[in-house]
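For reference, the chain that follows is the form predicted alone, supplied as structure tokens.
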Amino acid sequence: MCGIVGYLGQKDTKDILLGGLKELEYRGYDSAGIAVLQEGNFHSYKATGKLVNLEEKTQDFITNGFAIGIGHTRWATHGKPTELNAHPHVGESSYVVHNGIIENYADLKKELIADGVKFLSQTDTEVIVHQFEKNLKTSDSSFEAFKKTISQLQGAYAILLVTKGEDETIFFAKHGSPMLVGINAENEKYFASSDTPLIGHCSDVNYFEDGDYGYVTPVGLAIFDKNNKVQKPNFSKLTQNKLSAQKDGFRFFMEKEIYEQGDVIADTLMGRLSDEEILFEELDTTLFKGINEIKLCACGTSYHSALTATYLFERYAKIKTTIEVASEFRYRSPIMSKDTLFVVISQSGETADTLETLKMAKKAGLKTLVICNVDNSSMVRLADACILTRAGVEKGVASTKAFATQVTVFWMLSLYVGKLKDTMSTQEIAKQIALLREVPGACKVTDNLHERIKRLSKRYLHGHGFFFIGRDVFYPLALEGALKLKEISYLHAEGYPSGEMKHGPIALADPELFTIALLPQHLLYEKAKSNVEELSARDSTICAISAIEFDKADDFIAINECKDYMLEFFEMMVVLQVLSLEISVRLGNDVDMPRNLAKSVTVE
């Protein structure tokens, strides 16, 4: 995910933001780039790829005496990662950085092009910049513009902006995404997305809140709340550990990664959803043109995910969909026929056997799509479309938010392809729009449901196996939840649909074997339930996972109330993954660099 990095004081400028967008790194990027303002004249790098790139154009580039800059690392969602769409984005005499997306940029493009704006990228975060310089122009100062400005985006953002007119001056806002400021003994100020770059630079922090605004000079700080009120500031004493600062106070990447699902999901749905419809600006409506069948590829976690949207694309889209093992497909002889749109799924988007079978498929002149988490990667490259997830990096090696992502993209891609081919109403669509706008609140893990999946977990460290088992999506997420638990605990699991259970399964049932048992309140509830209990009647421990209790269960994990069974997944998805970690915790192993695995299969 992008990073952002500011400074106000005396010290080697340049030096502080590349220090600082080094400690970023760990977030993923694709370019980055500073803005220096010192006595009145502005200095801007931008590189792609790493930051070593940055560094080698900045060389020459020396900063004496009192400067405010700004730095950012990008991970592409609006536009590819080329230099001119690398942040700071710059106007007539400022310059800007950005995380989030700015939902109604469109719009604002529209009209600043219609008041002769040039723009230079492609990217939403322009707007801001040039939106702010054309408020100038009516406001009696530069902070009155850049308030008016703010209350005209909409969408998450945490913003630096720097303008000509206030050499001495940042000024910032917060909304849905990260940022603090620091300051220390020598008056300085330093900003930033996450607590590392200010490690060692900083004493305390300001947390800002969402609707925050304000500016900071030589001598001071002024915050507003989203009500335009004046705010103290609230600072806490900044920890000293860089690796935990990384992880945000979590014991590890996978926790912190497992927590912070609801906030990418909502990055993933921003500015794809209106009240009726949804929008994909990346694709184009011909993509679908003469398609009669989606096939899906994919490996490990991607292709639960695929399996998931098998499921919603028939649902809702009412089009054949068939799902292929990756690994599998590349060696027999499929047959591919031109009506099909071809459709891989991959994290990194270099998984060696998916990329192969998008090479096969473009080979025999199908339709491509990837959905992917990085952009400018082998696949995306090949690729005829690509959805970007917008997860962010994933460092451990177990996925979980890819998947979340994944799943949330396909949910919205089946209701897009289901008004393309006019099989939905468009009252139905609006109903699961207003149902994806409610997931990032189904995945907040809460303290309670930690603890009590954390003391739970000490009961299944032994065994000779578990079974998860679902019906209809909770079957892949079954499958995942399997996955999880595998990758690391190293224990034995296997996911199976509930119904299978007495087609051979069943013989295993014993106390020793757990069976994890996934029971959605709005999905073959009294199916699934007869199912455990062909299993309780032999005798295998029960954990059930609902929104109902399960007197047969020896344990129950209580998910919230919810009105459909996509909420009921992704808050089970939650609990399955804490789940994992927690067993994994007390058996001592490496949550988040499990034995003889990698993070991106790029082999065979």
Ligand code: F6R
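We call the rigid core the largest set of C-alpha positions that still match within 1.5 Å between the two forms. This one's a predicted model, so the numbers in the text were calculated from it and none came from an experiment. Numbering follows the first chain given and starts at 1. First, how it differs from the form predicted together with fructose -6-phosphate.
For residue 266, the Cα coordinates differ by under 2 angstroms between these two forms after the core has been superposed.
With the core held fixed, the Cα of residue 389 is displaced between these two forms by less than 2 Å. The two forms, fitted on the rigid core, differ between these two forms by less than 2 Å at the CA of residue 475.
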Given for the second form:
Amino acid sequence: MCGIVGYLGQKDTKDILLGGLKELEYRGYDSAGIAVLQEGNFHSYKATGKLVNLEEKTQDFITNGFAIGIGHTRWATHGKPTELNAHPHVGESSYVVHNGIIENYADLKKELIADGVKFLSQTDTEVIVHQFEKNLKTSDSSFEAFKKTISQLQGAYAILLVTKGEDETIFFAKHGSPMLVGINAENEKYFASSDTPLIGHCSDVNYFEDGDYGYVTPVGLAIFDKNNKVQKPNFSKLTQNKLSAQKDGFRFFMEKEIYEQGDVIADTLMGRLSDEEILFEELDTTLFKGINEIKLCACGTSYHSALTATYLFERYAKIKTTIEVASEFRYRSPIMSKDTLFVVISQSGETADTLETLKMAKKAGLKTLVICNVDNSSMVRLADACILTRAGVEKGVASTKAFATQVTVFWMLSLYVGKLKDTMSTQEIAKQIALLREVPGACKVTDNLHERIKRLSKRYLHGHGFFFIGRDVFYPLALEGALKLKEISYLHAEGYPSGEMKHGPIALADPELFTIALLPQHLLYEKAKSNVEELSARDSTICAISAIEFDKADDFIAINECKDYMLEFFEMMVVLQVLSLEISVRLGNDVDMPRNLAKSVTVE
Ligand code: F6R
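Structure of the form predicted together with fructose -6-phosphate, please, following the form predicted alone?
What follows is the entire complex, opening with the chain shown before.
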């Protein structure tokens, strides 16, 4: 989340910083800011909302000649999206920008306040600049102070810091959040949290490794690794093709988004897991006071993640949970009682039907919560409380990473409510949290897996239909798998609970009916297996997805052995997404912009 940029050189520093932030704006647009240091003087500007507000504010600010500068575009995590919480954060004579989360910020802040430091913001980032200035008082150099500061930070960060005493130096550090530096023949230095802002400016770039820190000056670049050893920069040529850079070399945005699910889930978990409890700083526990039911409402893929949540809430939090398709809920005179927490789920936060149900719930006096990927969207502004999914901008029309982060949030939320309602022991919660930490790994797409699915996909380009089948949470996953295939392949596909096939749909079974069977090892394996055997006996063509070899299937896609059914859920999710993608590619369809669809459905 968030985006950072830095520049050292002779050109118009403001223009370069704002241009870089424009490329990163999709990462977050709650607020943005820049700080420029020229001839010993700082100029800093911040604005809430989109970058255009900062552009307006800085209209009359022009930097001629050598300067250094840093900039940031923010997606709020700690503290509301206000100007005070916008980066860069200032100390007495230094500015800092930061991506990530400083996990020990509360302890550092306490000590700094005891030392008499006044904090202006609610952010975790502000401690960095004050800690640096505290260290500066007892260090021989700014670099020593910076190095000491980095060693005192826990958590994830990409940091750029500038200080008045060194007006030709930018200090940097990277741990757990991406950052690179670029150079060119004009001796300029550019920093950014991804490579797109550097395209057109730099010929060569060095991607920092975790633990790297150092500084740049007009004449050099000093990098130290996590063991404080000097590192030679490892420069590579930077592509000059912006579109392919935005796709990170993938063929389609959807493909890129499938591959980045591990990272965005890690972002979604960041700062929200302690060893024994789920931390949702954005929630006030009174939201759940007097609540006896959770009602979930959404459309499409978001509905599928919500359906998954019904199983998790009832299993872990032991709270009655019901779900409605938003377009149905709107017109059926639903009974809404005040002991129900009304939860809407939306990637965009703008879907007309879902938004309307939120308005209905508010009007009926229900407490409301939105789980959403877009801060400041209509739903986020309207609901009483909000949890952001931190998937970043999803460009592929077929939703992938938004779904993955929604399910992750629901899993966390079921444990959070479980703790509040005392339905889970500390040990049970700790066990679940340990599993949650493994989700990013479960979403990894290996070359082998992708290649296997690609080869196999050629057998599934025709037929008279697909059934995706699963039980429990694998039923919503089956629905989602079928939806993905429909959307981008235009083939007919249905999701079904495995146990329901014999109540009618099995009549369709023949070799031209393709069954994609989800067979998790850790949840109702034997039951689901018998359902698939019934289809196999009727000669349906079966593709089984499981960690356990299944000899009654025509095709078999192996997932990794996992400790828990929820990890199997994420492993299978990736398989289904890649399968749809490869079928669509073989059929020659437009993967990112399938026919008849739009990314945000703001009409009824
Ligand atoms: C499917 C898809 C749609 C959306 C649905 C709701 O891939 O993207 O089904 O999930 O239109 O959109 P949001 O989540 O923005 O409310």
